[in-house]
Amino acid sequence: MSMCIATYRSYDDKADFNKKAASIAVGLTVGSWTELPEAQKAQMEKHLGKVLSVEAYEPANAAQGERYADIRIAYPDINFSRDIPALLVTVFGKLSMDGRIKLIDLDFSEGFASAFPGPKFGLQGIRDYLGVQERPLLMSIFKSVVGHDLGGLRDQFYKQALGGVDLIKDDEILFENPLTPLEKRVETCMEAARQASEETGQKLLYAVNLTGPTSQLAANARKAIAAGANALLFNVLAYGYDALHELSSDSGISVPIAAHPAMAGAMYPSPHYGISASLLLGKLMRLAGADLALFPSPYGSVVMPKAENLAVKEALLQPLHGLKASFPVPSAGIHPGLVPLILQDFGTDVVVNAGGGIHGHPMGTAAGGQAFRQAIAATLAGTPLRQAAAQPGHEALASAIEAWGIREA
């Protein structure tokens, strides 16, 4: 039988484990066991339930509250449309306000699984297009956006194009709006994006903020793409997953899509509750079929543990039935001194994403991008950022690590 499996962490001084484990199991699914009839108990058996295993933790000397089991429940196909809210609903619907405990990963079906065809790209389209393939790529964010005019929106494109960067996201805040409507502002942040390509030789991915009400998502895609848009940003988590599995699904919306995430701080980090950071920004982004999934740092203004972020890499990464490898893009907090430490922790694929890294270099926006391409670049060669920095020509660099310095690991 094709099933899905979901693991759990519940917390309970008090509680038998294997009792719970086994009231979730049938409660999310059949709804009640012992009291049926065995002629329906034979009806119903494909539609059961199944716990898998349950392992509980009581260290010594824990304070109250820190008992806890894993608890891996599979749940029949048969019982959820092929679809993520359907999933969601099931393995955590209801549970979710059951008191503390946390979804910590989903193992999905083959079957289920095979409604997704993932990312459209991924990370191998995305190097393919802009012809990098050994290095990582540099992102720069539009900060500030909100009550700028197109002038002053192609002048920052422009300026952080100069500076070397492969990709330029605009913010998540920016929404439809009189003085920068999408159109509008896809063919002028696309026009400067062509002016830097003949200074700097380099293809440029433009991420443009793909907003509206629902119904219009696709629509507006559409005219962002057919303004010569050639990737999108998403707020997924606002939307929902289906939003954007139906976007990366559509044959008509022929670009990378990078997923924000916007609203994750309010599900991924408590120990108690909600959803593994993970599997929130990881492993659902990219069945929904994200090229590129944005997460917290573990570096800077939004801190996620290293540890999560680490998981958050490799469940973008790691096979996982067929689907394209999602980029991973850590985010906030990044200076041109942290360079090192995020290929330590990231290896080479991986998007080291940048505002005010950029935006507030000393020696302007162009400068902050030279900064961290002159990182990257003597990281990748061995060469100490300091011992880099003193070398003629990389005055952008140097610049950089007297602001913010050097992060250490």
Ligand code: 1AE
Contents of the next structure:
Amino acid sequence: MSMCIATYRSYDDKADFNKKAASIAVGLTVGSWTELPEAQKAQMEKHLGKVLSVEAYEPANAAQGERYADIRIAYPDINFSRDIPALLVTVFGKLSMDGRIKLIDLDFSEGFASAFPGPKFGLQGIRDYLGVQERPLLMSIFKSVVGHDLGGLRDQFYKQALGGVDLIKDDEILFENPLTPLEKRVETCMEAARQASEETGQKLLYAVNLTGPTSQLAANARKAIAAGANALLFNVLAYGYDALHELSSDSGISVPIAAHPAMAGAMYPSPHYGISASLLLGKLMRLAGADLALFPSPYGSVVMPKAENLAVKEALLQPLHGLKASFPVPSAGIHPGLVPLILQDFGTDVVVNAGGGIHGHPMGTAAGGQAFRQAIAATLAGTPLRQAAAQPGHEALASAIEAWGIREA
Ligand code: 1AE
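Form predicted alone done; form predicted in complex with the ligand now:
Then the entire complex follows, led off by the chain already shown.
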């Protein structure tokens, strides 16, 4: 029988975890079991959830609140339609509100996963488009955009592009507005991209923020693409994974989609509640079709513990039902002095992403991008950042280090 498997961590000071697991398996599927007559039991069998394992952590000296068990339950595919909302509501709908329990992982059946084409471009598709195969990519984030007009945006875009970034993304809080409406914004920024490209010789992706009511998302995406957009930014968790799945599997939306993690902090940080970061920001984003997935890093201003962070990375990169890999984008509070740590943990298949770390550079926005590129090149060459910063032509890196320092492991 084809089944999807959910792994939970359940905290309870007293519960019999085997009984608890059995009651979840029955409660989230056939509802009740023991009271049914034999004939009905046989009929219900194919719908019944199955407890696969219960691994309890209950040392005699466990402090109050520390006793837990990892519970794996398989849910028959026959119970839910092949969409992410149906799966999530089955395995963690009401259960998410029932005591200290966190959804740690989901293993999709082949049948369920086959409904999802995943990222259209993925990591390799983005590298191919940009013509950059070897090094980590660099993304810059627009800052100070609310209340600015098209001229202000153009100026900011051009300076970011001159710094040698590979991608520029809108700030996620930039919505449809009279000063910088979607199509005009795309036209203006793509024109600035062309102009900068004449100087840098580099290609660039501009991820414009796709916003508006859910019913208009696809139409807005098409308008943006018709105006010249070559990437989209999408606040996935505010809309739901299914909205991303709809966009990514739409044949008319043929540009990479960057998934922003806004709202994720309401869901993953607690050890006792919510959904693990690797599932929330890794596996499900990839299944739903994110070409790039943003998430907090272990080093910057919004910190995610390193083990969790690396688990997000693995969920985006490791084999998953033949889906393309999504580009990991550890973000928030990133500056050039963190580049060696990022590359040490993520290798070269990573997008280094910064807003304040580019625009706040003492020598200006373009120098901000250059400082990152110099930090990336030095790290790849095995040259310590301070040594690289002392070399002629590396004033941008030197200035960034003076401003923000270098973080050792
Ligand atoms: C985790 C998302 C990071 C993000 O979207 C953002 O705007 C970061 O800005 P900085 O780099 O922290 O200024």
